[in-house]
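So this first bit is one chain, no partners, the form predicted on its own, shown in structure tokens.
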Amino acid sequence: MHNTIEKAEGKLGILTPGLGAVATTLIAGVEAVKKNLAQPVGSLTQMGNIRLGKRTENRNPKIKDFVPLADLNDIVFGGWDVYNDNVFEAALKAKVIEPMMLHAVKSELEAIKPMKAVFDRSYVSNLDGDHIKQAATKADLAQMVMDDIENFKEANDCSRMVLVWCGSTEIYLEPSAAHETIESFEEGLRNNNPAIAPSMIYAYAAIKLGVPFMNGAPNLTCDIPALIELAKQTNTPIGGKDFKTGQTLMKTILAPGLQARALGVKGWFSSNILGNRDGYVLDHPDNFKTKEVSKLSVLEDIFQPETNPELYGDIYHKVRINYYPPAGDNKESWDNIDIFGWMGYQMQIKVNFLCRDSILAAPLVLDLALFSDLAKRAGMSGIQEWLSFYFKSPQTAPGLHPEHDIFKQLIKLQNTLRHLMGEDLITHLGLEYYEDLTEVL
């Protein structure tokens, strides 16, 4: 199949709705890597290896040397924000990266100025900004975003574009009639239907232009029938939702291990403190509900209590997020896990993770941008479930349970890359190494 992948020639434009802590950390990091001032740790596309063929062949190239990904030197960054700070100013305010490192890439960051954002405070009431597009209808706003994408592409001489949502968590929305068909959605845009959130306007604009769109927040965004259908029509890769960074990353590592050993779980209490803009937005109950639904679904899908009620039928799962300004971007999470083993004897696991939210999220944005661009060049359209590895609440085909086990997600991702490049898929069965021995016996 690899013959059908278009080469990664020319520049790749990566646009992020939201130029806050996550996006500025990504951009500053990539610029630092390009100057050999840092390593892209946490990025599978840059530092990950992939096994090819039998173990005895010892073929383990870097992923970036195996599949035709865009080179970091060919990336051009841009984005939208409700504040008009350039990326250097925004990164200084985010206080994620040390000032000395930021100053080393100051000129590159200062050159990136945000475009005016599509913003409606009724979806993120704890946020306010004045760098905002004004238009009579949401359809007009969508056209303005499309113009931004096209103008950016031309001005920066890009051959391809991708969008990755790095904006805030919007209020909780259930799928409704406006989301059912492309026609009903476009009518909703013209009529300013409140069921169409700002993130959906960005997603619609990108997908309409055939530009891959990845959703880094738990918002509904492109996880609706209308935009899934539009993605098929325009041959556009889409995916989401919600970057898997801190506490949920730990859950998708620990829970599969407990389930694999058939150990029971009675309760899992999760608490977080964070003080960045994300924490402030989530301090509002309507926005927290969106995040809570995303976080709660993980354990249920891994443990599947309906198929194993003896071990997981009575699990009590609670998630708390608390806004605490002194923490800044350094989120801290506590997990108390009540488990039981042989004959029902009880045990406990305690996890205290002091993580840096944007440091964990930035490489995910890079990988999603590069992999979605690869998918586009390979003719893969619609939901990219093989990228579930990066999301708390992976988007799947209707009626399909998402796979949350991070190890199974990695196998799916790597096998997709092998398939694209015409290599044998790896099952980890390993029987072929022992067939000669069996014949002798």
Second form
Number of protein chains: 4
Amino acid sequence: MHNTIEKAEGKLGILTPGLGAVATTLIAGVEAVKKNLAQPVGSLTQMGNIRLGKRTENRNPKIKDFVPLADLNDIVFGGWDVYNDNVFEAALKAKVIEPMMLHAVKSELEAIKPMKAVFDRSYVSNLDGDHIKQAATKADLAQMVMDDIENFKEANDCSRMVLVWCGSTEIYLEPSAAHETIESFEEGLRNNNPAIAPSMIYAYAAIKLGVPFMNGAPNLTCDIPALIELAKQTNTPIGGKDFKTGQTLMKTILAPGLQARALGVKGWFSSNILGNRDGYVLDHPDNFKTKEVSKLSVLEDIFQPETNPELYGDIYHKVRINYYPPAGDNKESWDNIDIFGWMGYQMQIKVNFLCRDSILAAPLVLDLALFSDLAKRAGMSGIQEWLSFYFKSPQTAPGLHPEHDIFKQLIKLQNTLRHLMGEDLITHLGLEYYEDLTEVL
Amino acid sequence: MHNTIEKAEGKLGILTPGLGAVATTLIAGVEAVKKNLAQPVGSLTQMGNIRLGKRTENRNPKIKDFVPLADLNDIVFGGWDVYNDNVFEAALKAKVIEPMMLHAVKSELEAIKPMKAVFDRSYVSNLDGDHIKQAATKADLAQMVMDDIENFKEANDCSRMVLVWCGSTEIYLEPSAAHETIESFEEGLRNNNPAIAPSMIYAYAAIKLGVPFMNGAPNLTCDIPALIELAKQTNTPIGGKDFKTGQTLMKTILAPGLQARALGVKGWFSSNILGNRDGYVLDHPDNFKTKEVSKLSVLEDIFQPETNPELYGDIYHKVRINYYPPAGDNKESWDNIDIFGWMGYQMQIKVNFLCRDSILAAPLVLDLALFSDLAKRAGMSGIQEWLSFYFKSPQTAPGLHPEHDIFKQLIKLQNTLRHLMGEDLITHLGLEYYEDLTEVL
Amino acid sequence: MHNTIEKAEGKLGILTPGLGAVATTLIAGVEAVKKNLAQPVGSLTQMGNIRLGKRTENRNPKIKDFVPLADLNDIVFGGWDVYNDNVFEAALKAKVIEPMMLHAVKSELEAIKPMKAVFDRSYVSNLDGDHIKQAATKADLAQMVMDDIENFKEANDCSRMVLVWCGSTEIYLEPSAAHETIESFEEGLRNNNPAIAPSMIYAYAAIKLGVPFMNGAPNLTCDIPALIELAKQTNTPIGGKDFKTGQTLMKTILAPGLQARALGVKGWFSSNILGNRDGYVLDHPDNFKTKEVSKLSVLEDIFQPETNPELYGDIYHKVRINYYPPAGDNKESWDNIDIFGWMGYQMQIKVNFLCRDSILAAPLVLDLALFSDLAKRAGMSGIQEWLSFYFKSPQTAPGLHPEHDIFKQLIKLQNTLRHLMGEDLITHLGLEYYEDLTEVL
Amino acid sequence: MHNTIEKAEGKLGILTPGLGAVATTLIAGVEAVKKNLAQPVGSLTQMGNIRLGKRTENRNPKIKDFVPLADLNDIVFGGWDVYNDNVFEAALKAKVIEPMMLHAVKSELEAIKPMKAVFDRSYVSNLDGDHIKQAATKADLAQMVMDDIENFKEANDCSRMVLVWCGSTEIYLEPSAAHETIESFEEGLRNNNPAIAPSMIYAYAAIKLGVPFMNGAPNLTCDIPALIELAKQTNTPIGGKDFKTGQTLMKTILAPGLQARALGVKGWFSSNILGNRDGYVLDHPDNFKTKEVSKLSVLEDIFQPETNPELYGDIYHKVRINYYPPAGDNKESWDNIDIFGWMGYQMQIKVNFLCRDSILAAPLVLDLALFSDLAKRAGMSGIQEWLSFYFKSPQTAPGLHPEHDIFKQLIKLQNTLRHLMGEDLITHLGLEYYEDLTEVL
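Now the other one: the form predicted in complex with a further copy of the same chain, given that the block above is the form predicted on its own.
Complete assembly follows, chain above in first position.
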């Protein structure tokens, strides 16, 4: 298998629709890493290890030394935004990274200027901007994005391209007729069908060109039959949705732990305060709904109340996001979890996570870009469920329950890498270490 | 394989050295469950499900319906204690379960009277008691325990017996010469060698009779070469040590989550307040040392700083246990975790767990009793690493790193059960759900 | 002065509009105290001390031994409610006090049956009930309440009466023309003017009869010119509004502390979860608005941003109340306070208050009843600002800033009592203890 | 009175024994304030207001505009330390203030070089240093300090001097014979009596010269009869001890609030983590004992269990300080407070204070320097109890209970200032605003 993976030769272009706090934090970080000014912490592809073989073999290489990924030095960044600021200016405004560090990579960041965005205020209520593509139809807009991608590829001498959505949360959309088939979707593009959101136009453009597309927001985007079908036709890896950071990350760590121990859950109250652009957008109920759906499903899918009604049949789960400017990009979550144990006795867990939104998200963008590029070279097309690990609301094959348990997601990811490279899958059975036993078995 | 597992016919006697808060909470709970007054929450054997086959098969039986475990109605409880209180009296004093509930199972609890304990105050400084076996040598004491076990078995018409240590933490002991071989150990028994602690006498007695022995405290007990060898000779399952509850449970949930995401850790400060007998015993530095060793190793084994020095090479880990009477059995932990992410930016996680010590521990005793009885009937002898899930400091084959990650421990446990019953092991690879892909692969 | 205070002879009737969680907790508690089953903790009149004279005199009597208050044995309780449950039934449903304790005072509680309430669903959206007075005009309803009061007084042989509002929060009302004068108000009663809320009808009835009226909800009620004027005419003590419990209590403790030290405040985020009837009512935006106004003003009045703009000119203050049924009556608050110190360096305070709403409120009702009865006997009429200590939003003379600092409120209350009894006021100057100094001064 | 206060003319020299984190933070801050680069937040003398007259007068001047204090521009800093670093170097090492800010005041800080310290390692176990005075007797050392003070005064053209102790916590000392009289103390100096700690030598030198001395550590220092007597003889203001910051500050805010409401307290558990030099020193049990005594007395003095045994007679109070290097100067406290209310129902308050030790302490040094200089000019000599506000363990006249309630301390301070300036003392009685009432009264 691993013999058939194409080598990661030449440059990889990573384009992000949205050059705000997350994307600029990613780009500034990679440039700082290249200059040895910082470490790419939080990135599995750069810092993570993977165990191979038996425990006694002590094989624990870095993932980047195990699978053929693009090297950081071969990456070229670009993107689209509704504001005209270059990446240095945008990063300064985002106030995530200290000014001194930004100045250390100033020339690299200044060189990256956003392309005009596909944007429509009716999909993102609290946002505005004037660096926007104008065209008669959504089909024209899609073509303009395709042109952008190809021009960027040529101008930067890239051998491969990847798109990762780093834009805002759009209003809540249900799948509808226009999303059903490639034909209906393309007709919708031509007819300016309102069911086609800006993020779908980017996704379509990328997939049409065979360029992997990963969706970091809770928007539908590529999670519609039309684009799934197109991805198969064009051999394009796709995946989403909604970067798993902060409170939801904590939830997909804690909930499996409680379930592992068969501890019951009565209630889970989650409050968030954040003061960045994302917080402002989510203060609008229409945008929050999209996020809420993404956030609420997590517990249900982990606890599976239908198989365990005594323990999880009556959870009161509430999530609140509060715009609180003093926090800036320092998102803070507070969770109160009401659990019960032996004989129904009640206990409580309270978690206060003082996190940084973009700091947690940036390495996910990098990993998704590198892994989806790997998938492309390995010939894996369509939905990449093995990347569920990165998403609040993983896209899966129709009819398949998504897996939210971060530990099962990690095993899936790691066993996929082992499988790609011809290594044994790991089951943690380990009876062989106890020889007497194996004789019996 | 599963055809060769002996059926769980007849009664199972569960004996606990120590009939304090944990054991009485277990016994009262099981009696309440039998009367439909409570649910055995927190017990995997009673409330847990196990997924079998592919996700699309939707097979998720309860574990107790999948593997042949002893039925709760077939269990008979007994034990030893340094106090003469019957289980009803002891449970009232422990103040874990409400008096009204205890009265509802009063006659069952009153019927259980402790056998005289093997006890020596020099191993548990802050404890006292007068319901104690007197004998010239430790060998005599061991014989008296063996007699107790056999008498109990006959008197209660049991077909099988199990021992689970529910006693206090003993002072810190290093493995020494007397622990090396069966011979040296038995000589030590005869010579009253001080290296042989009371808990070892119980373990020896059980293993000698082929009765499974599980160790719920951080004491060495059966984790010495002499008793491991004896267990092999007598085909006895053994395991330990230290029930994983409260703060350490939380640690083995959170730490794998941080590591999964390649987030760095700079410091982990853990404070505990508890006001029960256990808290009082641990307030003495000698006893705390035994506990501290058990608690500190957890992070190191999960983070493996040697393979990941940039992320985990410099963790400052401190654990404090504070005796605080107002808390009673309601142990409360507070953790501050200093982590760092992308480019080294720092974040903090603060966890406040308002838990109940004995409520968390009781179901572990039940599971360990039932699973070690299963192991015995399945012919699995010696160290049962697949039960690591239940222990703060899992006993493993010599030379093998213990696995502390609760999620790997759970997969190990579940895959062992699947293996015993002839089901496919689960790897979470799942590429088969994406047909196009499997053609390619 | 204290020679002119009428003695507390005969029985005192305490009537509460609203016999829900708070009132039933009060009544059950007082009955339990009378039987020596519980202590009236949280009640200044019953448990509080007051220092008299110089520190070196060591005079620290209980307040109830210092000022002439009604004795608990002379109190008779009654009230109105929209449900027909007697106090025993209502207390059981409120789930604040354990059933066993309620049974110990069952006969006393069962004997108290609610009178029919003045109620209009358009003022309390989420509430319903069928135990309601019917009449053509609000004037008729007021007369019916007056009859209730006088009948109760006669039937129970009371020498004095007091009313304390323990009902729900009504929708937000601005003061309007009907509230301006006694005449316009009485005309409004006759014309069924919608500006006159049910709580005002109770207040009018009490004040008209010269019966002290205290308002425990954030409703306008007696805080309108018409009723203030009427209170002067009838020599009636009045006061309000909104019992100071839980998070706001904590705020009026912490905020003065920060201000004392000239520490700056950038933001204060307050989240609440509660699951009782009050939480359900406040989940409706109309009712929450009344509460929000009451809650938000606290910080502004304490910090006085106009005199200290550098420290308090830019506070972002947000209060959220979330209905969360698992909490029941156990209200829980979480506050994040962003402060700054020397040179602007930022710090944070996080307070998690696991409180019980009705347990905190009940003693306030008792104190307000006893103190307003004292005021009546001392000839103090109109607004009782010295009782600000008990209110989230203290009623003051027109044009006077309310004092929210709980410590200034306490000194005001204590110095008022000292003044009434002819004791020296305390200024904490205390230079006389340092004799050399006083010579100099 | 205020006419007799000497004007604050000429320069004021502020000398600190100890030029570590606290003192350098103070000095750097004052220099930054002078350049308009920062605000002196947390300093009552600089940022605080004081209400004068009736509420309706709206007189709320800044304290510095009300009483005649030394101007920041007239201050000259100096000090002693066991390390030879100048203030710029020491501030860099302390890591409290950002390097960029320190560079902005570099020349001012570099100019301040420590004088050699009086130091003896047997009083501060975990500390070392080589910039130390050598002399045959403690009397000689005292003379050398007096010479230092006078030389500094002359060299810097100061009209007045003040000393504020900013050094480490010394080991626990009980008052003994050498501390009894001026004569025994001076004999002890000559005989090198071990009961005389280094901090006492500084205090003696200052007081002997009539220079105000304030003690910021929990050491006995000037709280001994000999130095109190000397202060009277030389007309010197003295005060102490232990700057009230962090957790104890929070305690003296919260405890009075609970007591105000007659809420009972069962337990108070206080844990601290800090990673600076202070934390390291306090990790040694001998030094911690001095601190513990200072910290534990707070609650007892506020709650006065003897007058309120039902509420406060059985408090379990425990304080732990843990050295935790990842925290640096960012001290963090976690408090769990077990309270009970109406009928004994239990509630909990949990406070997590993410504070900065030196940021909280620095403005206290400034205020104590300015106020003790004011006291000197106003002819107030001996113990300055009105400055209790600043201390964990206020020094009072013999036989007088110290007042720990921060709100009473503040009123004492403010009324002292009003008294000095001939303004009415404030009692918060305020009955005059309710005219009808005053007629009655």
